[in-house]
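A lone chain, given as structure tokens: the form predicted on its own.
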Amino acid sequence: MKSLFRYLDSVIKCSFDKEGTTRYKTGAVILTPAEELPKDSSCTIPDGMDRGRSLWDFVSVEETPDGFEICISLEEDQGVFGLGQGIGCLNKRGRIYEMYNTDEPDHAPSKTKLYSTLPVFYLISPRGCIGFFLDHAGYSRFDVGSENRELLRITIEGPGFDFYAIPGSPESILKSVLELTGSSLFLPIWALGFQQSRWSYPDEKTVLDIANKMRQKKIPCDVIYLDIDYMDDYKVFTWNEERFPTPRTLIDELKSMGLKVVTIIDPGVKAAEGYEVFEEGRQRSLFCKRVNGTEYRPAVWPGESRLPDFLNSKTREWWGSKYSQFIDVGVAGFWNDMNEPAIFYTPESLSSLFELAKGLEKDKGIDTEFLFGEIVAKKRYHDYGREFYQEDDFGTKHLHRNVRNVYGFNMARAAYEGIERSAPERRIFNITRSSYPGIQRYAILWTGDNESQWEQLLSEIRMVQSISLAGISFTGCDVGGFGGNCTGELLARWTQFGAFLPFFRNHSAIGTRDQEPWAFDEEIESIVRKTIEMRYSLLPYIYSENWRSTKGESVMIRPLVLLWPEDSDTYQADDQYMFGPSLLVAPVYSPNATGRHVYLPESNWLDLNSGEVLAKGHHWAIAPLDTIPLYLRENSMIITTKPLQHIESASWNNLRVKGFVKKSARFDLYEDDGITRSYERGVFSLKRIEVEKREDGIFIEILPSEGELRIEEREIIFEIFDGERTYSASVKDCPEGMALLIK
């Protein structure tokens, strides 16, 4: 076993390789520690709970026949947080998780792997914290104190891996992860709006009907999605000429209504003679192959298909160029799906199923029932990773199983780079289902095919927090649930949760009940509309925090344990979270509920529904169906505006500052055109709003703006509560700044 150890500030990088082997570098890490160190006592933890201890006092690495094994000792009071897209509590201790990207629509509690691999995790106790990142593109298994409560055992397949140890506070660890893997791409402002989707809106008429209904019912909305049925016979980068005969005209009409179009893109290329994408990929040898050099032949939506080999840069460049034709007709964003990659079957696996089916006999009772189950399991969970290879830029062939976890990452990368070449001035809206650390540089992540179940609403509340701990700021889920039939009450509660996610999209599956905002009764429609309007009113606050996340400072969704690790009550409070620095969000996730338990850490909080000041501790929040519990942190502010039906730019005609300030607070308000990259050339406005509680009143100062964007004169209304009374004032904003004292 070869090993190499390096420092990057307080980060310890440990590289392990089997002798004489070659492994693929994932591309997740963009910073590489420079100073090489031997494996000795110098690999100490410079800060945190294990200060002065060698890393090897509680971490061991051993080579195994198939790869490696890492063992980490766990203390009794430590929680294990992170590991990305997993089912279960935010504290992962006591369970097993697998890092192997998988098309898994059944998000049951028993599932150990889903669409994305995000092996970033934190050991947190009131004494201190240390974080880890396993950079490995192949299979790994995390036994997080399941077999042995005092041991975290990581089993790794493959020729080698990099392992990063990061001591410090949870917030500093997250910042180090962002320094290693990169900050979030800066999305267009309309990406923060409400988005409506279904598998599928089958034709142009249906899409226009949905759009017109949104506007007639005055429900704010910015995006409508086209799922797989817009394609010709599910051939990627095509249009169905019968159902969508005039895509440019359709998109222009939607644009006149303030609506953008996002189209789905799948990696499976239909194997059809004369189909341009297939013919080009075959002629240029850009598809994945079996070990004997023949093309791999999986079946997905189009039937027999080919998978582009995104491990290779020439494939990524070719694939990325295909997005330009959709950009030319006005498509605003792209939704890269099925990119684990999902495979329905191959000729070989289908033959195997036929052989199994021969054993079915009508009078065999339980034996036949078991065989039915085996057939279903083999179809659903067959591992195709050992059946084909990918080739990197150096001509090295890698078994797909050893690089599977970066397939979706590299597809999203190909899309991002292609869009950037085609439209260099536009900000990119790019979604992926399958991901790996560093994906935030290229795409946003949604959690995939959930179900319309109350239990999965709670699961999503926890999952988006785990994903955020990996440094992925812009994430979300299918509001209302994708599979199964939603109810009006569930849609109302899920929409309330979705309004406080970065990515806010209602999406449902074919064959399920409609779940557009008006699909139920007038009460539910009114609640959903009110909730979406609340989201749009918060856009100045949300957009400013989105901009801040692109600077690598933090993420938009922040688990309580990230901010208050010394408070062990936050370890269990994983059904609530901070949305930006000021707002604590506590979604209701139980049917028939008129309230819920809330834990408030730190000091005092302002209940934004009741106006009551609440102290640190456990509380019961009253929350009828039209209410989501929201709390404003002491000495913080939020910035709101009047909600519009769609977002036109990221500068606001009117602003309202609501604060809970006993000492002082500040907020950096960021504005720009919201669409282009002119902000990179200084065309933006950044102004700091500072509020200080004084003996004679509230002192407010708006500092002069940074940036070249000139904001027209507008009204800013201040409502500052000091715990006893509210101070109100209306002022005229100007680039030069201003100051006033409210008595």
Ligand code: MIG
The other form holds:
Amino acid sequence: MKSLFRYLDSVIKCSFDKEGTTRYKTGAVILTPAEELPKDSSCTIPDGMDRGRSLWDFVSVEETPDGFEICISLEEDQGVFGLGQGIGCLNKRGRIYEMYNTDEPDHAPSKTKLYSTLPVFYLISPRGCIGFFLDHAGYSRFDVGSENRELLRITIEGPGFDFYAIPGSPESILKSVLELTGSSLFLPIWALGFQQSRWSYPDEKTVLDIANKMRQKKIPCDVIYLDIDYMDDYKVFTWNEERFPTPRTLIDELKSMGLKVVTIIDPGVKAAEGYEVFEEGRQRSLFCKRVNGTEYRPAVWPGESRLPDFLNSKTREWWGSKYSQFIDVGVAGFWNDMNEPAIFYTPESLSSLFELAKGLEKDKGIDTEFLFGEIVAKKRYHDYGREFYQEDDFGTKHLHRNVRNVYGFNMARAAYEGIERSAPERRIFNITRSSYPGIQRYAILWTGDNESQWEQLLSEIRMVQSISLAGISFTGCDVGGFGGNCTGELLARWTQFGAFLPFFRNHSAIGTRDQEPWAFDEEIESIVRKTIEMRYSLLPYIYSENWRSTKGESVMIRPLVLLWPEDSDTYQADDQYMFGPSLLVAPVYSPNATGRHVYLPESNWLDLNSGEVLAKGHHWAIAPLDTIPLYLRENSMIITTKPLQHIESASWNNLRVKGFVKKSARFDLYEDDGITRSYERGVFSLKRIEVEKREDGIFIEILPSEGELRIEEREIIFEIFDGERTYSASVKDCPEGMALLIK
Ligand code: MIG
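Since the one above is the form predicted on its own, can you give the form predicted together with the named molecule too?
Below is the entire complex, every chain and molecule, led by the chain shown above.
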């Protein structure tokens, strides 16, 4: 085993490789640690709790026949947080997780793996913290104190891996992860609007009906989705001419109603003679192959298909250029699905199933019954990882299993880079289902096929937080649940949660009950409308925070444990989170509930529903169906506007600043045109708003704006509560700034 260690500020990078092997570098890390340490380095921790200690005092790495094993000893008071898209509590201690990207439509508690590999985890105790990132594109398994309570055992398959150890506070660990893997793409502002999807709105008329209904019913909405049925025979990059004969006209009409269209894109290319994408990919040898060089023939939606080999930059360039024809007809964004990649069956898997099926006999009773079960399970969980190879830019062939976890990452990257080439001045809206660290540079991550179940609503509240801990800020889930039939009550509660997610989209599966905001009854419709309006009113706050998340400092969804690691009560409080710096959100996730338990850390909070001030501690929040518990942190502010039916711009009128300020608070309000990249050339406005409690009143100052976007004089209403009374004033905000004392 060869090992190499490097320091990068406080990050220790450890590389391990088997002698004589070559492995694929994932492309997740963009920053190369410069200073090389001697081979026998003790890897002394430069910072934080374990300062001066060697990493090897509590971490060991050994070579095994299939790969490696890392053992990390856990201490009694440590929680293990993160590991990305997993099911279960935010504290992962006591469970097993696997990193092997999987199309898993059943997010049951027993499941150990889903669509993404995000192996970033934090050991947190009130004494201090250390974070880790395992950079490895192949299979790994994390036994987080399940077999042995005091041991985190990571089993790694493959020829080698990189491993980063990052001591520091959880917030500084997250910052280092963002430095290593890159900060978030800056999405167009409409990405923050409400979005409506369905598998599938089958034709142009249905799409227009949905759009008209949104407007008639005055439900704010910015995006409508076209799922797989817009395609001709599931052929990627085509339109079905019967059901979508005039996509450009459709898109123009929707545009005049303030709606954007996002289309799904699947990686499986139909193997059909004469179909351009197939012919080109084959001619240029861009599809995945078997070890003997023959074409790999998986079946997905279109039947027999080919999978582009995204490991290769030639394939990425070719694939990326395909998006331009959709951009040309006006498609505003792309939704890359099935990119684990999902495979329904292959000649190989079928023949092994047929082999098994030979044992089926009519009169064998229980044996036949078991065999049936086995065939079904084998069909679903067959591992395709050893059936084909991928070739990197250096001509090295990698067994798919060893590079699988970056397939989706590289598809999303191909899309991003292709869209950027064909529309360089516009901001990119790109979604992916499968991901790997660094994906935040290229795409939004949504959590895939959840179900309309209360348990899964809770599961998503936790999942988006562990995804955020991996440095992925722009995330969200299918609001209302994808599989199964939603109920009105569940939709109301899920929408309340969704309003505090960066990505806010209602989506549901084929064959399920309608799930649009009006699909239940009038009370539900009006709660959903009110909730979406609340989201739109918060856009000045959310957009500013989203902009900040692109600066590599933090993420929008912040678990309590990220901010208050010394307070071990936050370790369990994973059914609530901070949305940006000021708001604590505690969604209701139980049926028939009229309230829930909430933990408030740090100091005092203003209950935005009751107007009461609550002290640090455990509370019961009253929350009838139309209410989501929301708290404003002491010495912080939010900025709102009047909600519109769709987002028209990213600079605001009708601004209101609401603050809970006992000492002082500040907020940086960011504005720009919301869609282009002119902000990169300085065309934006950044205004610092400062509020200070003084003996004689509340002092407000708006500093002159940074950036070249000039926003003309406007009125901003301030409502500042100091714990005893509210100070209100309407102030004139002009480009040169202003100051005022409210008595
Ligand atoms: O095999 O395109 O997660 O959102 O509606 C299912 C149909 C394929 C899975 C996605 C889901 C989408 C569905 N897709």
